[in-house]
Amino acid sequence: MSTFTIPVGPLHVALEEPMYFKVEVEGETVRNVEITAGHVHRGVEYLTTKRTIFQNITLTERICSLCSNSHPEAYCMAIEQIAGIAVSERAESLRVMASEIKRIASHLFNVAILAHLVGFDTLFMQVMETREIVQDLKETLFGNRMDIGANCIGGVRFDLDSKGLSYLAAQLLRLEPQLDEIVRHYRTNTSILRRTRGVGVLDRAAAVDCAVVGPVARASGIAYDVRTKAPYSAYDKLDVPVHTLEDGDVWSRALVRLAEAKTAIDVLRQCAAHLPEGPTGPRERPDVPAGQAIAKCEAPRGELIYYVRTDGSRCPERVKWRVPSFMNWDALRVMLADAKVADISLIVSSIDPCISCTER
């Protein structure tokens, strides 16, 4: 049987952002994949050297919408290392809370897109409606539904009083049973299982070879999570289980994300129950001397690493980041091998790719 080439992208209904896949197929079976990036390069790394150290907090938050809190968090941690700034225990706990709220919203969005690609639009709308609980929570606590502006160098820009904590608790009580119902659908619904079980398999050995991170790695049996392997903020004081599955297919990646969303609810309750007293940030804008540092955090998509070098001036000399999608999209060649054409969009979506922050 002869092979032919199918172009997928750079604009495609299954892709949130522009990316081009040249897919060679034999009949309905994928034989080879070439990935071509570079369609949304914005030069943000260069722009960071033209903005002041403090302006870059706002700039890095706009690198990616779903991981928008993780970028300034890692950036601030690197600057704090260079300047020797100690963050208060209260600010560290509040940083964790902002991160976990964003994690729930990000995971639910990806799981909803999976339902849409399967053709189960009723479930898609149910998951997105549940996600609105988290979106309302972000808007109430931070004043925005996406870029929440939570971080500053030396702490956070928000605080939670008793009223805010009560609202958080009430929203989590609304969210939890709805999330349990969504998990039940993904575990038992035949439409979901038929399209996702055994599809886009990345076994543990291939996952190690590709050095994947985040839910993609954990769905292939790799128990790596920055929150437990290299704890930052208040994670060393919290119980954060690492959820893994062994099958490494589309279904496993979705179930890991749903399990992590449920864990995020528990982490938020731990933080709220033991929120330390103290300041949330520095009283004055700190001076940042010359130096360099590396910081990393567990973004919703996986390990996010920041390198920052300063020379004592108002602007950083170099800012560089390595995002989870950069590590994960190379594994698509393995996942798509011998897959059916109809499953291409499902498999690509299952790594939750963020093209903008990868091409930076």
Given for the second form:
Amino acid sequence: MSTFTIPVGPLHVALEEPMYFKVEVEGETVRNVEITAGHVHRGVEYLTTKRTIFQNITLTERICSLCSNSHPEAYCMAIEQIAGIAVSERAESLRVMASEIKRIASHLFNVAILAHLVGFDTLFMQVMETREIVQDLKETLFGNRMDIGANCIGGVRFDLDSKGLSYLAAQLLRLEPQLDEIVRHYRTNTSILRRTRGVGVLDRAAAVDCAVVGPVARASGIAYDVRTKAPYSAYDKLDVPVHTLEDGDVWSRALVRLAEAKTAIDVLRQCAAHLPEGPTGPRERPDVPAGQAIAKCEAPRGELIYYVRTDGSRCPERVKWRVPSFMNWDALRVMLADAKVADISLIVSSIDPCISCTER
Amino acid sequence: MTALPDDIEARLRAAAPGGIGYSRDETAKGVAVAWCELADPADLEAAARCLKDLGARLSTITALQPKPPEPDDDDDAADGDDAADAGEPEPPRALGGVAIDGTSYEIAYHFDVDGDTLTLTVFLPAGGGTVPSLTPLFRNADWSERELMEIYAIRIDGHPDPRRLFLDESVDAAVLERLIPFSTLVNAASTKSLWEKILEQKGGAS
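Having seen the form predicted alone, could you give me the form predicted together with its partner chain?
The next block holds the full complex; its first chain is the one shown before.
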């Protein structure tokens, strides 16, 4: 049987952002995939060297929408290492709370898209409605639904009083039973199971080979989570279970995300129950000497690493980051091998692709 | 307790006969961050293989053109004209002898060893030297190496697929090393014709 090539993208109904896949198919089966990137390359790495160290907090927050909190979080941690700034315990806990709230919203969004691609739009709307609880929470606590502007060098820019904490507790109480019901649907619904089990498999060996991180790695049996392997902020004091599954298929990746959303609720409650007293940030802007540092954090999609080099001037000499999605594209070629054409969009969506993050 | 073995410095020293500079810090939470500079870029492959044997994962690769340190103005003012008479100061040299004058390169390979980070750094002279590709050892070096090849004049030896990654073939090489005037970037050739048009209209009106 002869093969022919079909284009998927750069603009495609199943992709939220532009990416171009040249898919070589034989009948209904994918034989090879070639990925062409660069449609939203903006040169943000260059821009960071033209902004001051403090302006870059705002710039890095705008690299991506769903993990917008993780970028300034890692960037601030790198600068704090260079300048030798200690973050107060209260600020550390508040940072954890900001990133866990973002994690729930990010994971629910991806899991909702899965239901949409399966054609189960009622479930899609149900998950998005549940996610709205978290969006309301962000809007109330931070004043914004996506870019929450939580971090500053040396601490955080927000604080939670008893009113904020009781609103958080009430929202989590609303969220939890709804999330449990969503998990039950994904575990038992035959339409979901038929379309996602055994589809887009990335086995453990291939996952190690591709160096994937985050839920994609954990769904393939790699128990790597920056929060436990290289603790930062308040994570060394918190109980954060790492969820892994062995099958490495689309379904496992969704279930790992749902389990992590559930864990995030628990982590938020742990933080709220033992929120230390103290300042939330420094009183004045610190001086940042010449130096270099690496900071890592667990973004919703996995390990986000920042490398920052400063030369003692107002602007950093070099800021480099690598997002979790960066390795996932190559892993997609493994997942898509011998897949059915109808499953392409489902498999692509299962890596929780972030193109503006990848291309910067 | 960290995942990075205590004898890692000795292992890297054995793998890199050209010589290394090694330092190690630990964060307040007990996460080790180690830095290893290689005097000879040719030792990169052996050093990376040593880390691969430890089960390391390549996190990412950073390339940059380090700026020379600023001359110390305060000293000049205090000590009189000794420094001023000496002419252009010699740029400092990196381990291995590459001059840090703003045109040479530094490539930092960041590895993750079960949560700890170890960075291998090599230095390349101005004009772009050649480093061996790590893609045969670490599959995910592929995209990182392609990206740094398109933004700097660095050559990677033995890359299996050295095509452009993000930038189109029509974009000139080494974009991050050139100053591109804004008018060139936005192809502002129409500015003059617009001005001429206005002048013409004004001339016609008066």
